[in-house]
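Take a look at this one chain, the form predicted on its own, written out in structure tokens.
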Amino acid sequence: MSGDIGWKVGGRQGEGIDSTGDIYAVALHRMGYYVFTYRHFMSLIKGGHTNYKVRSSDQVLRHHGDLVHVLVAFDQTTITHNWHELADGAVVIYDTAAFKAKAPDDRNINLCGVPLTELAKNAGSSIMKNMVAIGASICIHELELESLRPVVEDKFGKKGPTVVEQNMEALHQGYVYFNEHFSARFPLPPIKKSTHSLPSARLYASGNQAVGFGALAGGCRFLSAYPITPATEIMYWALAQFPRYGGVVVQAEDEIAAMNMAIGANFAGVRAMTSTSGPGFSLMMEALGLAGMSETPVVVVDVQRSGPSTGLPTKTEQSDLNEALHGTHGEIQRIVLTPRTVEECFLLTAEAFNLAERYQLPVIVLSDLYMGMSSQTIDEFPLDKIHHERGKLLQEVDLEKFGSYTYQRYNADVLDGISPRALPGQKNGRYVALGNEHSGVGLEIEDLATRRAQVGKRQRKLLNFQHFTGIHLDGDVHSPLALIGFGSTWGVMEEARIALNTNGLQVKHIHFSRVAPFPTEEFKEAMKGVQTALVVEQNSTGQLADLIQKEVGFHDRLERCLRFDGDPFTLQEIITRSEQVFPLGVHH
């Protein structure tokens, strides 16, 4: 994308990398500007290289981008580490007072030494160096300095006008310092004054807090979870937002726990959910089992990281998508939704909630890391689109024709495999939820018929899934290529699209945000008339290839794209991937 600037600090852990990062994108995002940030970070509490990296544009952003314009460099790690994503002419900013720079090459780089702590000193305090690098960066990009005091104010404010000024201080440094002794600059192109207006009404948000006000709007009353990265970040929203609208947040001993837990919300009427990540999700399938045999409603967000077992707890893959789908002993129905965009995780988190007890069974959301811990500029949430529905919820006026005991909780004969729900406490609703086989009533039974009976009334459940579409189609329907992805991918993938079409190549973009149940027919016919797709997924094995290829075939078209490093895709690596698949004769 023309016109968009590609930033990045990094130093040690411990060091105000993610706060400096987070002001001068927050800042950015108040301006006006579209921002996506990507943290990099190690799992230590100090020690170990990290990063923050922020992509701005006058135009909407989908992914953190593959180039680094500006680098602010705390220690010479972060110039080795970063040293391949610097675009000709990069500014490096580094401190004087703490190493001298060493360029890994002869590449056009500029180094610049700015006396960072000093300057920080002479506007207070040392530890304000930070906010120098910042003043720096702003003068290459050729802004306002003072816009940036209304984020100061809302970061330093509560420490009092002298904190304030003492930080617009540190801001003033570095921009006169790096104006008077250099001369690179990267500007970002002005805001129009027609749009001037708009940046106020935009978000700034990531997908984890997405999904806690999409669980929030969707109803959700209570989220019982044990932290996890990169899935705590919901849970300390919720903790922030629930009580205001009633709600409960519940820190559990564990993910068993706080499955259960949210398992006997939803039992007695309350929506409510639970969020891990993969080794607490492995930790939940025996109570996952728990809720298809009890026909108990229940949401579970797992923001995936890079397994198997501890792994890398701090990267992002999206390999859990397996588990998903066939996670739990036996065999249970269940919905897995894969939201592509930050809009997609406030959505479908809550339309999660009308699903799980509309058919009574689990509704597992698929992020991830990448998802999860982003955040970027969007216009808004679509609240209009939010709506409650409770499913066969019965009332007490529905069980006044039961007697006692003749209310049947799983009535096996019910066409659609949904029975109606009556809720513990009400009149002739009495019924035992079992995680045993049962009968109609809910009593255990062993004899065949009966197991027949009840394992034919869940797999019933979503036989006739129609409620949104599943697949996203991008470009030209009568594209004879297509790209296919799962989640987060969506946005790197989008742009590759689009590069590949300007190449000359005759691209479509499917994109899934439900996999289970699988939208079929919905991917049948955007596949028509193609002759190669690939399929790219941040896996070792292709699991949404795999997928694909057990629900509707396919076999001789697909190519696959893998990525398993921790590490997000960049643009550059689908383009080339793209090209070495795709038939050369195939152009527009």
Contents of the next structure:
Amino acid sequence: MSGDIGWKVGGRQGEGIDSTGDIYAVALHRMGYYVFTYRHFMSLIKGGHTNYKVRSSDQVLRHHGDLVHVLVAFDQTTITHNWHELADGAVVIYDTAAFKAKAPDDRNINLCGVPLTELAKNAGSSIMKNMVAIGASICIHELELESLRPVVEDKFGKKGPTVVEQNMEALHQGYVYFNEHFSARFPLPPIKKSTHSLPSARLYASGNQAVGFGALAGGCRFLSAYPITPATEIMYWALAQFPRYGGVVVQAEDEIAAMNMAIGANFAGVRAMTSTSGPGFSLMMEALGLAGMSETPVVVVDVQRSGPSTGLPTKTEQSDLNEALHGTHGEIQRIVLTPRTVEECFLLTAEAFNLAERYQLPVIVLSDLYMGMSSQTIDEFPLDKIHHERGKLLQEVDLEKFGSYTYQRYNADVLDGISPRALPGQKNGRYVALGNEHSGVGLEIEDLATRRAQVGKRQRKLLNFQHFTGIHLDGDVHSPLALIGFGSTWGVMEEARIALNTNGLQVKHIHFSRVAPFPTEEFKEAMKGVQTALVVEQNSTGQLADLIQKEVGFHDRLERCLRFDGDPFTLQEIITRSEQVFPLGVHH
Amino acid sequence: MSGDIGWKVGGRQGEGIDSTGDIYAVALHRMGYYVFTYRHFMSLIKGGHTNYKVRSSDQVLRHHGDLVHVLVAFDQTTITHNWHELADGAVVIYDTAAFKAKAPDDRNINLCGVPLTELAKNAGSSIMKNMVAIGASICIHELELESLRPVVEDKFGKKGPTVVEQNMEALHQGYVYFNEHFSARFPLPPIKKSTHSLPSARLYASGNQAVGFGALAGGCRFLSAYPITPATEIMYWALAQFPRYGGVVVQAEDEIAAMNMAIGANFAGVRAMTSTSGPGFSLMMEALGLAGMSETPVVVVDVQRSGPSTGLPTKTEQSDLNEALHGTHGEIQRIVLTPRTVEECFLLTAEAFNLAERYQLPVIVLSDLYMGMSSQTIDEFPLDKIHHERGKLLQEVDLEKFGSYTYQRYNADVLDGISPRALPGQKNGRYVALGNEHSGVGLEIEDLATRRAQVGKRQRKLLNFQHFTGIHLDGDVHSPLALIGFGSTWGVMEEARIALNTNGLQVKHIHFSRVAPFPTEEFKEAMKGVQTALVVEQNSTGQLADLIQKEVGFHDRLERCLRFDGDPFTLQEIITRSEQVFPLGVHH
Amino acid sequence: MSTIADFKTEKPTWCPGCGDFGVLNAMQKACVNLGLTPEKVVVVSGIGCSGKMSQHFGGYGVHSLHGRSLPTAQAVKLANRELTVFAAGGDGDGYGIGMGHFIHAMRRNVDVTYVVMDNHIYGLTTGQASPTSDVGHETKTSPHGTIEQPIVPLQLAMAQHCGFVAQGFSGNIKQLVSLMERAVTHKGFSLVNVFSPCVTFNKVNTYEFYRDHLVNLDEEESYNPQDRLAALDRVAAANNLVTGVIYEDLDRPSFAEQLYGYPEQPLTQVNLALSEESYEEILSSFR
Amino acid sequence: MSTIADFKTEKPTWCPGCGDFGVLNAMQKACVNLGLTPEKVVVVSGIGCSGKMSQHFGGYGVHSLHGRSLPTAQAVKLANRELTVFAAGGDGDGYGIGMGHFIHAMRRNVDVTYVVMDNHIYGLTTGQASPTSDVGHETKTSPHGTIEQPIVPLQLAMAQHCGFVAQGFSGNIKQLVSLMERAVTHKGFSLVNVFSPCVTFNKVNTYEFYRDHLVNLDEEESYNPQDRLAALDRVAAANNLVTGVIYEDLDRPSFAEQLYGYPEQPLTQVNLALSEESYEEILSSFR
Ligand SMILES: Cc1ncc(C[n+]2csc(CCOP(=O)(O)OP(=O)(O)O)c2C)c(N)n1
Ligand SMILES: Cc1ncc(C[n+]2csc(CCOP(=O)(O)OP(=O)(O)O)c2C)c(N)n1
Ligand code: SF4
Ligand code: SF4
Ligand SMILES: [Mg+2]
Ligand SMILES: [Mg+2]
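Now that we've seen the form predicted on its own, could you pull up the form predicted together with a further copy of the same chain?
Every chain and every other molecule in the complex is listed next, the one we just looked at coming first.
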């Protein structure tokens, strides 16, 4: 068994599954392993199956992994529900006091009953049975119990040293019991000193946290949002951090207000954003158009979930692409970024503010539940790439040359379509930001020539858009076979590409981290020589494939690999589908 | 001068320009001419230039025409503003009491000063100066004044016979004065008895009225809407007519409520719709998804205006196509109809209710300001095509075979994806309509298999969609040149095609009256042999051309002819652009 | 006669002890007491824990959108006046995102009974501040305590001349049943705001809190629920912690009673087809 | 010192005689009297005839969306606390489609002055019923007379504990100026509802009508605008046809005063860049 272990804890919602998973994941992360988590939960508060997957390795991970080697089951449902994921020889730890585990079939799985409750009582209280199970898991991984102490202290320290010791004891009880009764082991390799990033420098973060941090680092000082799964954690992060750095978070009465507030704050000159998920995003469509028409910068983060409508509110999907590209009546210019990783959630959210101000338009960042809520080890946040470029922002001295009411906020003559902004408070900068078609100074107009000029002005803004977002290319650039994706699927697709490579199938992996403006030239370049491409998307219609068809064509060369049941892709299904679609033995 | 006369009246908003145009247009319509009107107005109540164009002919008209032969100008702005539209030798009638008309250049235009106010006073009151101008116009057309009497009686009858006679006298004064002083004439040919429809059977209607009538005829008995230009007239029509036939009109507090109300009424079993324009349409995006997910029939009419945002609220555009196709987060099935004519506004709105109930989904009807507000003569409403097909609607007897709580509203096994509906009130039909992903009986689910089955079920609904809407083909089907459009541009494109034909350029005209589901096979068939196609659209990006590229390709063969300044296409610009784009001398 | 069982479906998914169980029970009992049959009752709910009411109540249901139960419910009632229609939802749903519809529903006065499960918190999204959260309440989105003035549903309703205003408590089912019955019987829009504790995320507004603080106006002899301004005073004096029928306007006509041309029979029974004469009548308006 | 001229732009496009002229004048005069300079005043308006206020008033402006002036205005103020911020719009805009934001703005209490030009009609869309149209008013969308109970802005505002509630009349500019001044001076959200006749589409609620019916509470000595419940009674008794400062809560803290960590300087002046130490602090939360 190599250094790549899948562990999962499952039980009924509201029973502490999340915190169990958190402690385990953070512990391994702190020990220096790369961890990648995935939370399965339901849209109700108590009851219903929930589970928390943690994959660990001494190598960088990009996906939560298909297999489970160790399953901590607090009920029979957990066993039945996750049985198909169990690796050959996997261990199931269950509480003998709670139920008698039944194997659904006769596969080679070790059902290891541990008296979790009893051992927890031995340590001080039955509520620590989860710690007992973690202790047993640590035994299975052949790791040191003591290395969990910092995590236990962090978690329970404020309850006093006794509680800390009791929890350490619970871990110990589980460890010892398992060690005495069972021989199955899935060891994690010892951490080498010479891995490319210092383990102690690594970070444990989710996409949602990274978006929050990216916003703050990018200069955002105003977040208006309305709670919605799976985006609310962005609000939480901002609530905890923004006020320390002069920022404000407003819980709006609804998403319409949230979006209009973000526009208002940006108009006033503060970098501001709103974060939401599908239903809220749909409610923002009218205001999105206002941002476009009034040329007000604004950043909107949509952490996608399974749609349509209320859909599956606790499941992942990439199905808001069409709305991000085409939502709102009439025609506006917009930028749509689709970060591939947690690091990119940070960087592209920060960058979104530069783009929004530079081009004076709405920038949409499309994340999703899978990326947003999967905490994972990353080597670092690309802090050195953070910069603040505020675009054409006037100073009072610039405005002095205008008399009152002569400054043209919407001067249509500018070659690049981007006319300098004044901010309220500045003398001689008076203008009206508005959703009506307008003259240079921001008055409503209805004459044909001005209308044409203003439409033309806005359209010019993105004509020669050049930016580091766009396309990310991995693998064999000469291969006639390509995997194509956008956003959060990069990790699983990249692992699939590497696996295919190992199986002798060289493919290239073309991944979009920006879909609007569409990186036409880059994409065409990337597609050179490609005969068959598999477009991998977490939705049921193939929205990216459609977009490619619209923008450049390739109708006959695109195959689709779609998943839309709410669970994220497994590595295996992409490999299988690739092997079906790609002509075997294409080597060159 | 042939039997095709452009007449226009213009002045300041709030000065009765509309009613002047109405009287003139209805009068000519009643005399047996085909009239086609277009109203130019601004988004303010008083002041600002407004004008009312009426084109008249003894032949069927499809467009309001490029040229003006007679201009009634109540101010100098009207002359300046409309000068470029005046035909060679055109007549400008202006009030000598109000201003001294100035010609912007030395073109051959007859500035005919008429003492309108004075003559009106002669007839009884200065407010009848518009009638004096109409009288002068009647003289120019060499028509009988007496044939206006029925219209005058309709309009002023309730004010008593004196007022009628005064108005007739005002007409007379204008007629006589013009006859005595000026020789320019643009006569309308006498109406022949043998035109293909009996003039007296013809109708004078706008697209908005036709939508209202279509809805009523189609069985709609509930309209919930919020006022918005240019859609409010649909509400007015419904307010006047629905209550006579057992229907209800509710003015909602906003468009979100309007859409959710329409969904609620449809759920209850009443055919219901909402009507709006862009800003309201954007606000409906979340509820649109609810209709899709809950499989509740609903009809939404979007009378498009110039966007984005508030845009040009009193100007026309076809720029909501993208939102109609792609609006709402996640993925739903929807039907989008784009009526080409007033007759189709009637028929397709009626038909929308059959489609909505048959396929249990939202049907969007895309009209626009140009079609919605241009009253015109039509031969008839296609009443004989009206039928009511309610789709799979269960009766209580059908439900008897189910026990309570066993009826599966969302039975995913149905081959065609369409599971029969029960209606509240019916025994044993209990179910929950919902936007969450759901089981057969309408309970929230989160399991993968049910999700996949339900997505599949919904997707199957439109797989083999066959319907008379789709593509309308005119002209030379073998031509390698095609004009392509959708919705309201049919008329002007058809006139352009005929003109090109006369000029020796044979093209075919492919026109969509449905864009979703996309009529792929029909369109491909229509495109057979086409080497160059000019896609004519009233928007700035070419949304239909993009759609075609996405659905079938043809990237290299599509040229775009776009207009987006708020004014409807002129015939001439389509002809000019066609002549640029189509290789000259292609005959075959 | 229907029984409680007829109004039951699958086991509710609420947390054990959730106040919404009591609200469901009261709705079911009221329907039984009023002699209603399940197929003639429609519950339109929003999104939230409370929004699951439409699933758990054994009538027809629409589990609509967050904040949008009221427009949907009003249309259901207008479409088929023979149905008994409830709208049901949470404080976030109804007084947050849905506030505009709430005020306008009171203006319109369609005969719908609106039941708000007011737990002063966002339950389903796991514990954020709601529009009725008390000032100072520490929640996930108000870590330093809520600073917005809470919504005062009863006062708003009375200010807007709502025809029937009641407040109940999940811990007093008996009273709640009677409030529901009276609300359903009232012709026109009726509001039943229910203190329905969220045992998982709200540790402030608990059953105990309400037991300690609520004043039952139904039992206060001097209280006259037909005097709007006196009622406003009384409610304000008790800091809104009252139960009972707070205000009732017996004279205000409902929307249906005033709507021009509104047919006696349900719209669902109106013939879709127009007669020859009707067509002729309409066509003549186009000539 | 600024003068009226500084707050003027192009000639307003309202119909001659429109009440909104008076409102514009009063806003301009109040700003002059308060010693404000145009660049420090922002008017955020909705869509409607009244929505053109942002264009006609010579400060910075946002001509936002129908019904959405309040969220935008609150954010402008929070973003730059040195600005004086007005929200302005119509009765349809603010009490129809915008009702939810109105109630929540009163809860939040951000220091914005909300001016509603209440003409009881939809002006810009040429004469449909508005949420404040009187019962029985025949409009284009209520040909048989409006049947919905009108919105009662003052009562709603007081029910929701709005900190400053005033009502004025375009026909009494002098009073209106003073109401505006006091509203702007009030710390926190303030409502100034103005009867602003639409001379083109509303032939019922005319200047004459108001001259005949309005009672000026500013001149009523016994009137105490700090007694909320008494004010509610008085307003109800006068059928809402009153002008003056109706209610003022001098103690209610504004949003800014309570917002945790809200900086003294405008957010617009906060440094975008984080220091090394800040980064380190944040990064440590990810370890
Ligand atoms: C448009 C939209 N925004 C946000 C959400 C997320 N959401 C679901 S329930 C809920 C709040 C629930 O609170 P409440 O209405 O008080 O109901 P409770 O769960 O407390 O009964 C929210 C914000 C949503 N479903 N739709
Ligand atoms: C979302 C949306 N719906 C509808 C409209 C159309 N509309 C513009 S102004 C207006 C009503 C104006 O009434 P009011 O707010 O009272 O302002 P007034 O013109 O009377 O000052 C409406 C419905 C719109 N612009 N946006
Ligand atoms: S979270 Fe609260 S409101 Fe939701 S079910 Fe549990 S107790 Fe009830
Ligand atoms: S229509 Fe009415 S509200 Fe609008 S500008 Fe004219 S008078 Fe004023
Ligand atoms: Mg709640
Ligand atoms: Mg108004």
